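Shown here is one chain on its own, the form predicted on its own, set out as structure tokens.
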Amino acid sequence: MSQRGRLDRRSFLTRAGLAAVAGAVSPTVAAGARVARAMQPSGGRYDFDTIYSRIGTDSSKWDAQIAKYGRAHVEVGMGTADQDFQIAPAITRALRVRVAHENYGYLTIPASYKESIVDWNRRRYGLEIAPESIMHSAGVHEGIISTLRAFCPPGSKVLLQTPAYDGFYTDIRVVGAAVEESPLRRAEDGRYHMDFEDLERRIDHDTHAVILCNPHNPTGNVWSRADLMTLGEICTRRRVVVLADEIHCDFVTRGNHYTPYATLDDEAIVRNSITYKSVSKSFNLSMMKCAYLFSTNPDHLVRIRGAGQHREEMNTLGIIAAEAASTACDDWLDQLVDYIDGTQTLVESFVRARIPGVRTLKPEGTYLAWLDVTEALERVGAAQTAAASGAETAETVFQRYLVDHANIHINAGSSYGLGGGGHMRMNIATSRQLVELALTNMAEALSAV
């Protein structure tokens, strides 16, 4: 990057309260407090564009990368899939009321919490969930692991449609099962599609489950009702239970529609499934450790509790935050989804017009961008560097290249399994100012080679 470009960005970061501190990470909680008032609705509108600093709060997306690469090399953290926005004010108010009680003894899940889940899904998606079918979980991962323990003996196979969220691979390894990868088909226009022939061909007597991600992480696909019905028919006929991770369901871009697996028209298909949800993505409450799973099949739930050894571990503040989110924050989320949609449009148009060697399509869902960097890898000689090191992939080399030359951190596509090569995942759930800064940095870095 040019010296002029660096000076301009340093000036920008200084104004934003994110300036580099030589050799150290400067806590910026106070800076966050200064912009907090900007989040309050003005004329009914929330402000998602004011930069809200997380540096110095032990953020894995920011502080962990700064510790690894140095503050001067991380102007924008875009890895870990959480948001940089201040949470909805109604959640903060609910937490303050509960904190004022100053006692955090053992909690019994209140009926109002499950009612808020039922009402949310009915109101937003026309999905009816029986309260007694809801099992609390500390996170979607914990729920999936309990289910895999219940249905998948050690050494058995779990199907993933790849590229797939890297956390699923860990979940499967934890229970001693093996990953069976079924690559999604990529059309000439760059869109991904389920390959049903390949999926069924990979099912044998040792295949007990498939993890479905809808919307799909990292490609951003929002699967159609027809796709889900075809998948469901195969899995029900072949006795493969469907684990439907729908954690990103609240983020769907304009013109697309999320179909909950539990609303499919065939009762047998729905009974052959368990669904996993959480407020953690939608309302940025990941560390509140509050998720849930449900199924219309009571035998599945009994099996998860027993053989799966599932424990409904609770976090008092997580329950409070989740209930507040589900009962008082529709407007905040609607505005956030609209903001994310606009940012996704910006990313697609900016990449097409200004970043050499990179391609992307506006995703149907999630707040993630899936970048095709095949040509960019060639421009920087990533494959040759990876081969010489013997310990890296071309994508991890490119990840480091962007840290060193563009001062941004995004995820290497190779970590998402078969089909992830030649790609990078970028989290755009941050101020549009920072997204534009990151894209400009990337454009300059790649234009220089």
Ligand SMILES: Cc1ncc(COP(=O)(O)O)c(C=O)c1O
Second form
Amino acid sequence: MSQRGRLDRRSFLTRAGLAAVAGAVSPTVAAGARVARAMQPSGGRYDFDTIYSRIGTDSSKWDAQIAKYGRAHVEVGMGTADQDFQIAPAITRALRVRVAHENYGYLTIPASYKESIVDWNRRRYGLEIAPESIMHSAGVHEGIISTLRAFCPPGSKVLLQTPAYDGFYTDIRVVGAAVEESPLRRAEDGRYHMDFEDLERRIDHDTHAVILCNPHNPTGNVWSRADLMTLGEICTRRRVVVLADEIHCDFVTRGNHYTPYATLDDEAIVRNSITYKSVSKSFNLSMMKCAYLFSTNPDHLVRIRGAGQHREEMNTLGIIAAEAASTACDDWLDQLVDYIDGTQTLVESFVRARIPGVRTLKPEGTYLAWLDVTEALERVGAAQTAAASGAETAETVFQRYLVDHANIHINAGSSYGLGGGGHMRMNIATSRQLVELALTNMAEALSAV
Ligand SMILES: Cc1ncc(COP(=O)(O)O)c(C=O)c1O
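Now the other one: the form predicted together with this ligand, given that the block above is the form predicted on its own.
Starting with the chain above, the whole complex follows.
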């Protein structure tokens, strides 16, 4: 299938430049977001189906893979966890207003931006965050790294429930701490559960933090209030601080419910935690660098600022975009969450009916599909190839197999630590046309072996 609207780099930049001069002039930083709010869309349908090509925009999910494997082999890029959709129009409008004012000097982060974070969490999740407990951060990673630096001396252990988002391994390595893996238990039905006994057994005098991921990347689990309470009770009793990464919280499939860690009914458990969030995952603003962290425990914040050397840095356009997203785009996000839900249903039924050697369950949250490819690995002899190479895992061999034979790029489960073996992670935040194309290609490639 050829992609409609494909961009080359030059035309992309030209069009971006034209867009920049189209807005009205306004000298203040917050003006863009205010305009977005005033121009709230009237409830029409947004189009997530039309393919919005990102090729030629230096996208890591697309362009980096094309550079590595060639255009012919990357018909669909489904690795890096971002979206391919055109962003909510109110964000673009707000940015246009701001770029019409051609100066990007130092600024004071406007109070309206922090208010937009507080309102968003209250409106969407009934979560009350005191404005003074919020610290800005250029990304969730930056916040987690500052926290680890503050709480986890080099050589100490940080708990991860695995398989776990590969970025956490990097964060822990950056501060010189060591990863302690507590594998999730996989039940007969394929669902994952926290193994509390294992988790507690791994805590010793050198363990100071656990990184909780809810919804969970890569399995898509959304943890229940009871799970969080049990985890919280253990960690509070054993003096292990909980770093709750809730960046995927806006994507929860029908029938499931996200519980913010900070809404647990135990003050001590909540005080023993720090939460990390951003609208970047929800509205595709990753490189706008607009995240935040908060805690009801002021001592934690002091420690993150001091020992963690956290700098509350953001950038002009990130502030505008994030404020517009959290004040004027609920309708866009609600429609997108519905769209993703439908795509997740499609993936589950397509895989079950048509892809030999692969199994999956509709996840409870995230826009990621977690594929059990144990049998497919055998079909293509991935373990033998990996053993012969000495440098690969069966999953990276399979990743390459799919690039070569199905023209799709998805992530190898082995990069998510213990329990990631035998799995692949597929990002489905793209037009359903492309998801169907990828699944069809995969079915054909595996039917041939
Ligand atoms: C669980 C999780 N945390 C953090 C990040 C990265 O966040 P940021 O780009 O704000 O550093 C990701 C990105 O995929 C993620 O999946």
